[in-house]
Amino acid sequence: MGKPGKVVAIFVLLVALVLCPFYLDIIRLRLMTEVVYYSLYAVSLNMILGYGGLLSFGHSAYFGVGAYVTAIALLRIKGLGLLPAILAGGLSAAVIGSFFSIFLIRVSGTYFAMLTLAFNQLLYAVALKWRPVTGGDDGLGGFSIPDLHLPWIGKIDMLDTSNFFWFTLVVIGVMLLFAWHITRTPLGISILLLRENEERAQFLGHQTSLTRFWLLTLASFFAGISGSMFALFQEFVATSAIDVLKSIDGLLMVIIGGVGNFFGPLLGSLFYIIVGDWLSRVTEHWEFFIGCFFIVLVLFFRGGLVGLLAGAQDRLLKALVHPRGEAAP
């Protein structure tokens, strides 16, 4: 698909998303809201895995920090606005991510993956044991979502499902645009060089440690924003938001969608949430079928769903250009 075709496809998709509240019932609209904020979580993990070439088992640490900080801020700071609460979650996750990256930039491969897992479990233990602040295994609830106040528009009720969906779409859309822009900057190019050949990148004058530091910090920020939206949407935060299983969910979204492709995690989150919800209503063993699909995808279709769609598109174009019976030049 050429560039004009991609622009048209993205425009049609955006229009379809904006109009979701008009043709979806409340249950399906809430499901689409989950797809939207989980897409940023998957994209942030893809920045580390697909662009940086680093496998992380602890990405839910930043997702959970964003969720907990937003919930705690709304509970303890009277009159806190909606956008500051979300920003607090994202920045807190970025601070944690930058601190962890001081240690993570020193290792790679298996050691990097295991260290991310260790940091994740450390924060999970904090969330579980620090009951006066986090609520422990009982979770944290009882906070209300503030109304959104906009100039010339006035107060917008965020308890309305449609309003919250549109708000999530705007916030996540801005963050995704920011993330996409990063991949096109010199920093993004340095990240790709780091993935391909770290020694060559150093030889060319790139400060690989600094590049990895910013990669981990920015990915943590995006995951924290996603976690903040999760907390607002659920109006409740529990230790499941910071559990390692949440990291596995992110990895599944990225790999199913297509590792290294910016739009892959978007498609992966859509598939994982929608198909997972449908299967869970059909059978209690829905995770088994998701796992089987994942195994087939990894073994035979390394490009994920994006690769499958691209291959189907190429075959369709060849069939249109060279109909059956005509030899290709």
Second form
Amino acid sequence: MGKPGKVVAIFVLLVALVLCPFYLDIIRLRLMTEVVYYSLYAVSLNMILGYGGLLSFGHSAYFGVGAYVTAIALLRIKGLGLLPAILAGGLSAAVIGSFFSIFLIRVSGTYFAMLTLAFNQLLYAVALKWRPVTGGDDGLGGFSIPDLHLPWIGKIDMLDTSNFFWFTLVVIGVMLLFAWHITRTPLGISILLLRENEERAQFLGHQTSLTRFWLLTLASFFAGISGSMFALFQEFVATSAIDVLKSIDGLLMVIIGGVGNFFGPLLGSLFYIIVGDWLSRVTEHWEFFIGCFFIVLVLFFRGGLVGLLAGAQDRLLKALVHPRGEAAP
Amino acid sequence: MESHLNTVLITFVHGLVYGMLLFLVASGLSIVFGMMGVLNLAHASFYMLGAYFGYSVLGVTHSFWLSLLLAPVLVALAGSLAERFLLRPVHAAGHLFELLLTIGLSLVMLEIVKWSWGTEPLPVALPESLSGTVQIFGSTYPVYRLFIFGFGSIVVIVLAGVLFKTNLGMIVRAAIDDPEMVSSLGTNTPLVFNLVFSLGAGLAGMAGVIAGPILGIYPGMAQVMGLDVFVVVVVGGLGSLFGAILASFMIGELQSFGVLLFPRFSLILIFLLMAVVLSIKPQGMFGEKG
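Taking the form predicted alone as the starting point, write out the structure of the form predicted in complex with the partner chain.
Expanding to the full complex; the earlier chain stays at the top.
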């Protein structure tokens, strides 16, 4: 597919996405909303895993902080606006993320994975035990989504499923553009160098610890925003937002979609949410199939869905260019 | 005053017993990591599998001792198959994919257990010969817990004997230092890896069988044990048997006294310890690889 072809395809997909409320019933629209906000969670994890080459087992720490802070802020501060509530979630996650990264910049490989898991568990334990603030086992509910006040347009009711879907689409869309932009900046290139060869990057004059700090802080900010949207959408937050399984959810989305490709996690979250929902309705053992799927992907399709698509595209092109099955030069 | 002292002593013994269980599971995990560089996140699932296999063998044979013998062998077999057909093909793709594979494996094993045995906790009776109590420190204490400690000690001694006195042990220790060199000296390292992996799984399975009667058999048991074991190997240092022993008892006591002294914060305490150790010395107390 050439460049114009790609642009057309993306445009068609975007239009199809924006028009979702017109052709999906409420249940499917709610599912699509989940796909949209989880896609930012997956993209932010992919920034660490796919771009930075660091395996994080604790990404739900930031997702959870975003979700809890938004919920707590809405419960405690009367008349808090919608956007400030979301921003509070994202910024708190970024603050926690930058604090953790002071320790995380010194380790890599398995030790990075373990330390992220430790921090994740630490926050999970706090969420479980700090009952007066987090609600512990019972979780936090009883807050509702404030209306969105826009200049010129006025008040928009966020309890309406379609409105909330569009709102999610805009918020997550802006964040994704921001994330996409970062991958193109010098910082983004420095992050890639981190993955390819950290020592050489240092020789070239890159301050890799600073790169890592920004990578982790930004990724936790995005995960926090995703978590905020989760809290608003569910109108309820419990420890399941901050446990290790939520971190694994993120990893699955990234792996399914394709590690290291910006669009991979978008496909991954779509696939994971839709197939996960379908499986959970046909069988109560859906995690078994998810696990098998995970194993098959790791064994045979390490490029994920994006890799599969690219492979199919390559074969198609080869078949067209060399119809008699000659090997491509 | 005396009752306080009793409580402290009993709590201490409780911690020792739990520490022993932790060690049985952690030792395999630590050695496998030292040799193969794989942090097996499905390791605690072998512990769970052992408990369930033990339950079924007990149901068929009505013999605790047979279940203690057979279940670990079955778990070791499962471990051997998992290493040969899942882990080995992914080895060349790097640690990232190995870690991810073990997550998938743990999900699958959890669901297989739920499928085969249901989600309800299973009742296991103590073996009759071990169900009594004894008097220690002026309090009654269940014999079974003391049995766990004694049995575990024997396993530790046998394990240390194998590791430090036999040819296989020498190869394993050498492979922890430098697997490539061992391989080029003519040892069939893939076979050794497989053997050690299944042995580790079998040990975890054995811990599952003996833990069943006191800690319960339920699908969440792998996660509960997994987190504690994870802290043990991280704090002790991956690849170090001595570190695993020391850390097992540290965590065992910390759990035991933590529940007694600050019931609300014992969970936080353990992960705080782990985060602090990792932040100061990422390779753990006795880990040698940086």
